[in-house]
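Below sits a lone chain in structure tokens, taken as the form predicted on its own.
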Amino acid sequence: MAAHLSSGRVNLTALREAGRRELREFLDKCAGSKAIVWDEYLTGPFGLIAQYSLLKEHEVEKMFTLKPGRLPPADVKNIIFFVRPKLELMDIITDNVLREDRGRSPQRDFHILFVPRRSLLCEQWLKEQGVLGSFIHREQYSLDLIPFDGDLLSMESESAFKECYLESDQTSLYHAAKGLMTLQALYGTIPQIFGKGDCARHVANMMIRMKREFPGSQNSIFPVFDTLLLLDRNVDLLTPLATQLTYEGLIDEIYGIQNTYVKLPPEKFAPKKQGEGGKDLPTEPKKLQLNSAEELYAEIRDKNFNAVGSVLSKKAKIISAAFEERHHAKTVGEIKQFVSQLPHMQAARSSLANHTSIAELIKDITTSEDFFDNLTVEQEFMSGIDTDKVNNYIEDCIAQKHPLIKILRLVCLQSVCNSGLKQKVLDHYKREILQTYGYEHILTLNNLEKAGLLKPQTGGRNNYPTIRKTLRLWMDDVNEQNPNDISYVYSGYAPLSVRLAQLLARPGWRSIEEVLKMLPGPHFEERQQLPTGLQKKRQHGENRVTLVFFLGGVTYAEIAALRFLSQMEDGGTEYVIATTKLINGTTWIKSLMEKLEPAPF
């Protein structure tokens, strides 16, 4: 089932088994027949550690939603409820257990599993709604870094960004370094750990401070990762910004990837009948997981969306071949070899016409005038074109009233490209977005200057074009079909972040020391001790590993590009990537907004 978590240099389904091992056992202490009341959000994460089966094994008998009123009628022992520490789901269990029907007989069971972490607030709470007691059992189930693919962890802390840069709220960063530790126990201490920006620090400290108060966490594993980078969200403001150009990437820009999972429009995946015509198209979305599990899709994720046309094409060409087969099949042997390959051959069909699908539906979009105005746009900002006034294309989709998202997506690009906006250019997009969508945006557009996304320049300099000539940042002869260079990710543009880690690598920061002072926050290097007989003897050709831990969150991209170096023929380095979310610019743009709703008058 988790084949796809072993097929990298590292193995993460030893991570996964301990969070397996971690759920039974809290299973096992309630004893007898189990309702597990979900907080809605968590499903998707804890699909990618358990399936039903295993939650059946243990007496799971009906799974519902967490939500105000009575819990449904379940003729079981005990009643779980899985959530994360929030306050307002603490109003929910109280109502729940409050109507629960006191006269009942047999009475049943409360139970609560805190994720990630138990929350004194939230006990209070309870205690004071008088449902405390209710609980025997309070216990908190730490889901730190979930494996998502083989070479890619999350976190999937939706808040973790605001948090950091608006709230100064740090908790999103102690998971992250309690994530890595027990990263470490299971495979080795890291010796060097390298970092830029505040979050980066804070991560470091705390990694070193929980070292220093668990001395029996001196495990006496051969390590498996050589460098641990810890990188800053708002080192690189940039990259989540522009639009994807990968095949994974787009899918996430246009539809959206929860856990792994997609959602496309159903009339793309009909099963085509002989002279039925359009009749009961299917109205459900159609669900899709997309992981390496799949070949086709771990081929082509990390493509530029202009190279995955062929690929499809060719891939059609070999399958129609392997289904020819059959007439040359001539004798028995040949006939019995034929058919043990059908199952493996039916699929990559299935995997193709499913591909074919998606492929079809964002070549509908990318191929929009909308589409490429605004990639124009994009591009010019990111080139260093045309940064510093106000932007006719951008004027037009407000008056046109494109959607909000985009508009703000491109206003911050445009600032963080001129490392802010002159003071008049600010006040004037602010004014049109205010006075075209309502005043109501005024506390969204407070919180992007918070986090740095939309401001003022200060002390009239504009760093940009420097930091973008010194790291390579725009390549004009990009090569989309064989990319030589990671640009190809947004077809010219080499993610800020991806090329910090590339340039550590090879040749190391020193190179880049002028640089690094413009970006935001310190940079820094530690080294963990590692007991005798534990350092690592590097044999000649092996590559070396490096765990990249994105705090603030990662696009698909970002993922593409390193997966890109790890592949490369003399790189010498294979990524890891752990992160505290997966993100792309509407979703993160989407954080950062506040729900203020327009007064009733």
Given for the second form:
Amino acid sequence: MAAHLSSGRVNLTALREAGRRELREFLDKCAGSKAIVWDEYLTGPFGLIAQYSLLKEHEVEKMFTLKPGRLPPADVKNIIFFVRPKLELMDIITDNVLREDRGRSPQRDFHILFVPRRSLLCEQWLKEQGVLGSFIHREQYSLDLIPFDGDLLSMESESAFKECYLESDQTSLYHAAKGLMTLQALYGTIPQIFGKGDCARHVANMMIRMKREFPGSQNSIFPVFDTLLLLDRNVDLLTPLATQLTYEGLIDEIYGIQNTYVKLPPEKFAPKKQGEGGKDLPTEPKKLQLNSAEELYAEIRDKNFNAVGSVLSKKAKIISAAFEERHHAKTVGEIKQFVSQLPHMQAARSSLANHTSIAELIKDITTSEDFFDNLTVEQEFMSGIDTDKVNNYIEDCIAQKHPLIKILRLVCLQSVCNSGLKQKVLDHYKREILQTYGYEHILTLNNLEKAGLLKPQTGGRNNYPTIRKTLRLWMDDVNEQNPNDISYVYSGYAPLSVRLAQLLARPGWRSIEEVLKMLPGPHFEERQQLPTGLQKKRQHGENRVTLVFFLGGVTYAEIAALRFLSQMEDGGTEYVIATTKLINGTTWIKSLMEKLEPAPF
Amino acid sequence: MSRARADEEEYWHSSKFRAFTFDDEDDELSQLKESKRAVNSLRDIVDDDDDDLERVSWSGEPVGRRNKLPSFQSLSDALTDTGGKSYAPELRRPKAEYKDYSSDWSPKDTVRRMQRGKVCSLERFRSLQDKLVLLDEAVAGHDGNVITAVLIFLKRTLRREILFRELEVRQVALCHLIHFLRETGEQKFLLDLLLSQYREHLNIQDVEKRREFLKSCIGLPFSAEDTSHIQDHYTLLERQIIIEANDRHLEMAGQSELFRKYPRKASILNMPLVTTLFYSCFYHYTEAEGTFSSPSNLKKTFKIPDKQYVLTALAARAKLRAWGDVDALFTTKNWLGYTKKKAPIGFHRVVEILQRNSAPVQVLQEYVRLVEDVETRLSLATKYKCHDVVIETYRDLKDRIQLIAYKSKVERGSAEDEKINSILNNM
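In place of the form predicted on its own, output the structure of the form predicted in complex with the partner chain.
To see the whole picture, the full complex is given below, headed by that same chain.
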């Protein structure tokens, strides 16, 4: 089920296994049959750790979604709430518990599992409602870093960026540090820590402190990671705003990937040959899991979308040739061999069919006029053209009332590429946005300003051109088919964050001191002492392993760029990526927008 | 953060210790003695509660809130001026003042005491409930100084969101805090407070109440830019309420043909400005500028740019297929009485919008003809089958080859076909 986690340089199955063990232990504490009541947000991330079968083995017979009212009847001994420590969820739990029929026999026992951390506040709240005593076990399940793929970990903490930069709430950084401690307990102490940004500094400090406070944590595991690089999202606000142009990035931009699953419009996936049911089109969206367990997907996901078509057609030829071979199979032995390969071939064929359909869906959009216009403007901004005046295309989009998030992405991109907009330009955009989308968006605009995404230029200085040139963020001759530089992921723009990682590996940050100073927050280096026995003697030609932790989110295109660096023959470094949340420009801006409809609770 | 504020905070946090740091620095020994005495004298009168390390001593004379908070100003001035003044005596007040000191005063007693200018500790009030009672008592006492003192305490000990939430229902206290923040130059905190106040309108469902609330927001000290947006927001809602009442009546009465033919899909309340303009161009286009619901009135009131106005009006009139209005929208007369066609948005955009509203070819081609750029004109004309325009353009370009090629696209023997033939013959 999780073979893809062990395919990379670092075997992340161990992390998943640790998570499963902890879950089993908790379930076994509540002896007897059980029902789980889920905070819906958690089901996705939990699915990556354990399937229903694991829960079933431990006597979980029913599962419900957390909602107010009476709990559904279920003849189980235990009711376990799996929840995030949020007060509004505590209210629902209270309601559930209070409405439980006390007369029923046998009585059901209540337990509560906080993910990822127990919270005093929540327990106090439950106490005030008079239900705290109803819970026999109150525990926490530290689901910090969840393995998404062989080289990818995420905390799936949606609001981490917003909390850090708008609300000055750095709890998510604490969780990140905790997650890194767990990782070190399993994979050995990471000897070198580099970082850039205020949040990075905080996390490094917490890690060092935690290590000091728990001297027992000095483990005797041979370190797997050589380096940890902590990067603040606010060091590179630009990258997520641009439209990702890799296959996986575009799937995420257009359909949204959640916990490795994507939901697609069903029309293109209609069964073709089946006699029954083939007539009426399916109405349910098609749900697919996307990860490296699927051979074809692993091959194409990080390619520029323009290079995907040729791979797909090549694959199609190979597969049909393989099926053709049955005509040549003459002897029983040959037929037997062919038959033994059939399941694999059929899987490959259905995988190819799926991705051909997805590619067609995406192509419909990427070939549209509006996509092209939008991309042109983005690329102009990123290469430094006309960033200091009101842009016609943006104005047109506002006039035609395109989705607000699209407008905000573009305006923020322009602002970032110009180190802030001229006051007059900024005021103009603001006015147009408020008049067209409603004055209440003044709140959202203010949030964006606070996060530094949208701001007036101060001091009249635009640093972006210097940063762009020094870090070679814009490459004119980009090769999408056979890339030679990370800039292929945005067809010209090389993500700043990944450039920083690349330059750190070679020749080192000393060469870019000046630019680092222009970017927000401190940059630093820390070393964690290893016992002499554990110090690594590198084999000749063996690559270093660097864990890059994006605090505040990472895009699929950035991941693709890091994977590209891992695969470079003379690269010398392989990357594992961790983040607080997998994001794209739309989900990111959305997380910063003011929720304008009243809260559902 | 201004210096005044820093000092201010410092004062509240550690006035007790400050006492001996301001003594003459040359004389360390006497300084030590002095401080020891000061501390001891405090011990005598204060019960031994460790949590009471921070004390608020309130000695200012009562002042109105619009005054420049003289007491704290003078105190902080004095604190920064470390020259000669010693604050030790301040702590060694006559014992009489502490005689009736007790640790279990109610919030009410505490406020009373503060109003009399006596020392009080606020730190004892830890629960939110206590703090709010304290604030309410202070407000009820009308003493600006005391209110501000309590607010400073709350600001320091409450989470921002909670403080803002509570202030929403305590307008007097809110004004005091705003005033205080302005005086101390805490711009960021102030802006957060103001926006959280403004955000509250979203929770008010009743439009009349929402309008009233927005009106109260205009007076808040936002930046000039933000104030004008909020003013506009208020004015817009005010308009919408009038228009809504009027139009609902019209629609119900069933006498207006427009409303009968195109029933309103939703109420106009709380819609954005541009949507409101569209609505007004749709239902109230011909009204005189004097009426609130007329497009020209909206344009003037909200200073809607020409471009935006034309786009919206065009979309609305095209939807109603009022081609005459569309024509008038782009017709300008010069002083000699000649008419001229002009579009601030470019005629290619006009064509797009008309096409989206399925305008007939006759109407469409009139505007395609006005597209200045020849290539755009040709491509639009070809796309929307405005044969006349295509033919005339090729004629003007003297492009025989293209004209001959275009013959295949028109019907044989049709008027267009003949037109091409006659042009070809004359070329």
